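A lone chain, given as structure tokens: the form predicted on its own.
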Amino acid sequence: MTLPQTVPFLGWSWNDLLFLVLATALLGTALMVVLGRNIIRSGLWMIACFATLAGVYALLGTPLVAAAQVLVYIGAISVLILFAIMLTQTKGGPAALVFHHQAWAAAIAAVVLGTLLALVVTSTEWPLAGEYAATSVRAIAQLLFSDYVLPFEIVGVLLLAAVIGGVFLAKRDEPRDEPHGERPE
């Protein structure tokens, strides 16, 4: 059985409907990342946001970028962020953060930035809109491992240093047992 070219009762193409669903999910999950009060759940919403973005990339006809989105952002960056949060989170922290009292300032800044972004997008001429270069995986690999091998290695070393630094910061010193009457000076 094949699907009709347009969605029944709507008259839209299936790609348009799928893009609308993915874009709505992307915006919803992004809002949950920002508005969530639990940082672990916000990290999980971030993973869902990255997954819907990978769906948008696949819908746009770039499966390599979608696969890179899943591997790099969901598989590495999000997991690294969640591990860093779990390793460094203390239970003795403040119950209410100061940032929750500044929601009005963030809302004003978001409206201003959104308006500026809308003005820039609508006033810009896009001569290459709709055109993209279809690049093979082999061509990207050739560029990455020949012309851009030094930046690739530098990024690898920086990520390794970040992981080692995160583990070092997360390592807690064992408290020393001291007699009750003595305090170090």
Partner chain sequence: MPMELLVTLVLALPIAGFGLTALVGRRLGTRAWIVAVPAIVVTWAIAMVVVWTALSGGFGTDGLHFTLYQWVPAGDFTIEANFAVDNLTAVLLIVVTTVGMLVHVYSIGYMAHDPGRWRFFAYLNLFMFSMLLLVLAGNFMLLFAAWELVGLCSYLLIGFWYPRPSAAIAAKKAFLANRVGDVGFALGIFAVWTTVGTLNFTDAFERLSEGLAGGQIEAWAITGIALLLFCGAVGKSAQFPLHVWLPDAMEGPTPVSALIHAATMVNAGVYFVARANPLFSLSPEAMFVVAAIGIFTAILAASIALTQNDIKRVLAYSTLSQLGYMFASLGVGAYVAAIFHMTAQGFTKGLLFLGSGSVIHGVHEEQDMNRMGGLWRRMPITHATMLVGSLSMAGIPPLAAFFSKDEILGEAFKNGFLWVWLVGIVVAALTAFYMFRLMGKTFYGPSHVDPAVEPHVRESPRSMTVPLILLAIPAALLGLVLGLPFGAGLIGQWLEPIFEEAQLNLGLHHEPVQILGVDGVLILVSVAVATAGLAVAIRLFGFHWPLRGDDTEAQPERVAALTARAPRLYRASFRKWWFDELNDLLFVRLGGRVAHFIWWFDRAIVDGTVNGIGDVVQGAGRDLRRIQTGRVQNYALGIAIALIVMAGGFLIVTAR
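Having seen the form predicted on its own, the form predicted in complex with the partner chain:
A lone chain is what you will see next.
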């Protein structure tokens, strides 16, 4: 069975439909993240948001970025955040205090900012923009290990430093006077 060239009844290309669906889902999940009163649900909606974005990357023809999005954001960062939520969760926190006093000002600012940014990017003529095309993994790999090898290494060092720093910061201070050999062998 093959799909028709265009979406039935609407006359859109399937890619357009896919974009619309993904864009709606992306913005919807993102709004759920920032508006949700329950912080755990916010974290879960964020995973959904990251997954949708991976879809958008795939639609843009960059499967490697999409894969990295799934691995890094969903696999690493989201899990990290969920752990942090569990560690800092206080029971019985008043729900009314989810938002800041300046929430209304923030809402107006965000709406205006979003509108303006959207207007700016759409009203700008992008002179270099050409045909839409997919990016091959091989090309990325070649670039990453030739022209961008130094940034790549630096990012590696940065990640290592961040891991060490994170462990150091989050580590509970050992009480000095506690004897060490207390645990049974």
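Throughout, rigid core stands for the largest set of C-alpha atoms superposing within 1.5 Å between the two forms. Numbering follows the first chain given and starts at 1. Note that the structure is predicted; figures quoted are calculated from it, not measured.
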message: Please state whether Leu64 has a C-alpha shift of 2 Å or more between the two forms, with the rigid core used for the fit.
response: no
